[in-house]
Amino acid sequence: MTVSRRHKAPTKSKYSLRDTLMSYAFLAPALILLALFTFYPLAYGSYLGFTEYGGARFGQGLPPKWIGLDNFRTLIADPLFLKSMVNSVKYLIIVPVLQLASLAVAVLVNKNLPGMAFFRAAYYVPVVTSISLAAVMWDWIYNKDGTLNWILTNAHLIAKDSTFGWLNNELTAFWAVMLVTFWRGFGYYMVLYLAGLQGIPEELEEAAVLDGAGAWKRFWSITVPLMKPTILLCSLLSTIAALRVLEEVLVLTNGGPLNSTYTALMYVYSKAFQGFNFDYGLASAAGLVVAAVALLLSVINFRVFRDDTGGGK
């Protein structure tokens, strides 16, 4: 017997040409806020970055020069610049101690204890304290008569004659302003880590101390592995911070002294901003660059915690 085969009809497509133009309708005003205010932005930056424009052209109102390479050939040439980067590249010595810093403290209130809620909130008070507030505060603690010098006398670690202001000498202000950005950064990235630790199931720590594995074969077997995503996500920010950090250097020390504490963004910011030059196509260039180191780090992160078990795929 032959069974005739049913050639079903093509179905129409789920989404009618309406409910399509809906959508785009819904994503039309974050779509035309993510052009203004992102994208071209970002296009015509990186477009400035390869012309001359400022300083008098720029008060002119004359448009734009293309000069093709010559701000980069500039900025190699410019000592301020290759300090600027250095001092931003040690600034990264900050992401390994704040991530494992934010990390173990976040597994030490992940626990049902007594107090915990108000130690939470407590370490994330620094990330909403205000910059301005923030200067103020540590300018008085690291001023010749403040609190650290006063601790540091009075533990008699150092001489009372022989204290001095922490901001005012080139071999502590960049340490010192250092210590304000994980101060301000430790609370944001241990609330990160706690949410991570929070969405690992109960059961497979249970099930590893039924086992009989202790506390840090269970952090490493079983926290570290599911952390890998959190653990990723909060050195690539922490990694761009680094890189960007201009608030504190700015009300701190201005980039002083002898320009000890001059970052890579404080370079953008003063050629673009401070002074009558206004080099927008140089600042722009300096940002470029930037953005690139930035790109490097943020691969060479992807690959060193690339996540093994499947779920990052």
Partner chain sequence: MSLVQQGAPARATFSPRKNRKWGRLVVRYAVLIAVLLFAVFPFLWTLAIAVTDKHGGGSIYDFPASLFPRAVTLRNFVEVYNQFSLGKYIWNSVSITGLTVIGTLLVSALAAYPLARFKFPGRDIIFAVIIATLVLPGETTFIVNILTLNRLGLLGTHLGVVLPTIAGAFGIFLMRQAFLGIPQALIEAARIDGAKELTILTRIMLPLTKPSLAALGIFTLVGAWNAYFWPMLVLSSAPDKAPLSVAVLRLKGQFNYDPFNIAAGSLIMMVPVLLVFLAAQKLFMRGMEGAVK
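Taking the form predicted on its own as the starting point, write out the structure of the form predicted together with the partner chain.
Partners and other molecules omitted; one chain follows.
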């Protein structure tokens, strides 16, 4: 019977022509879209990084002209690019803070106590919130007359006449934006950690309790080692996400004040689409630098966590 042959005896004729044609027909939409909107832009975007291209909207003008490393020289000489790279790297401070906080919260909601399902769900709500809503809401909180200043003045941490807009202040805007990133992220990582925690066998915890290990000791000698793979995944995800921060900056401060919140991807975006330069070549080059740093950081992340496990993989 033909039906079973094509699946059970692949050695006779490894592939059936009919199956092959059908498979490619079914795959065609996905492959065409991926080729056009993922792989082609990766390749062409990399090429553009080495060209002079733009000047007019959508590049309607001269075709890209190969200029080798000139874009990268321009970038190195551009203080705004350097500032944006420094800011992007500085943004990585959020990674350990975010990871520790979401792991801690995950541990707290992992007990079978009343209300835990509610807390978990509520903590996840910021994750499913649009950045534009977050921008609207946090703008009010950070306003000169907003909630944050109200809390701080009532706690007598700052004087009433010294309030300022947190997003308009060169010293605070960066951290204010980062808090929004934190707010939108901790529920996401909490759920990932929760999944990891629920994979830890209860007997282990119970045995440790019988041995007289305190909560802290149990956390460090059971939870953390067993959670290594989850911690690696989460720190990897959040490292890359931190390096690629763009939307928060775009909607909250647009890079200001005085470029204090300019991040690397903000630079890429603004060189290509803001103002009237439309410098697609330079923007692509900057994108390549960010991609290279992202790749490097991923490798470092893997290294750090693998060395820690003592080659246990």
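By rigid core we mean the largest C-alpha set that fits within 1.5 Å across both forms. Numbering follows the first chain given and starts at 1. Being a predicted model, the structure only gives us computed values, none of them experimental.
Student: Once both forms sit on the same rigid core, is the C-alpha displacement of W175 at or above 2 Å between these two forms?
Tutor: W175: C-alpha displaced by less than 2 Å between these two forms.
Student: So, does R184 move by 2 Å or more at the CA between these two forms, with the core held fixed?
Tutor: No, R184 moves less than 2 Å.
Student: Would you tell me if K144 moves between these two forms by 2 Å or more at its C-alpha, with the rigid core held superposed?
Tutor: The answer is no; the displacement is under 2 Å.
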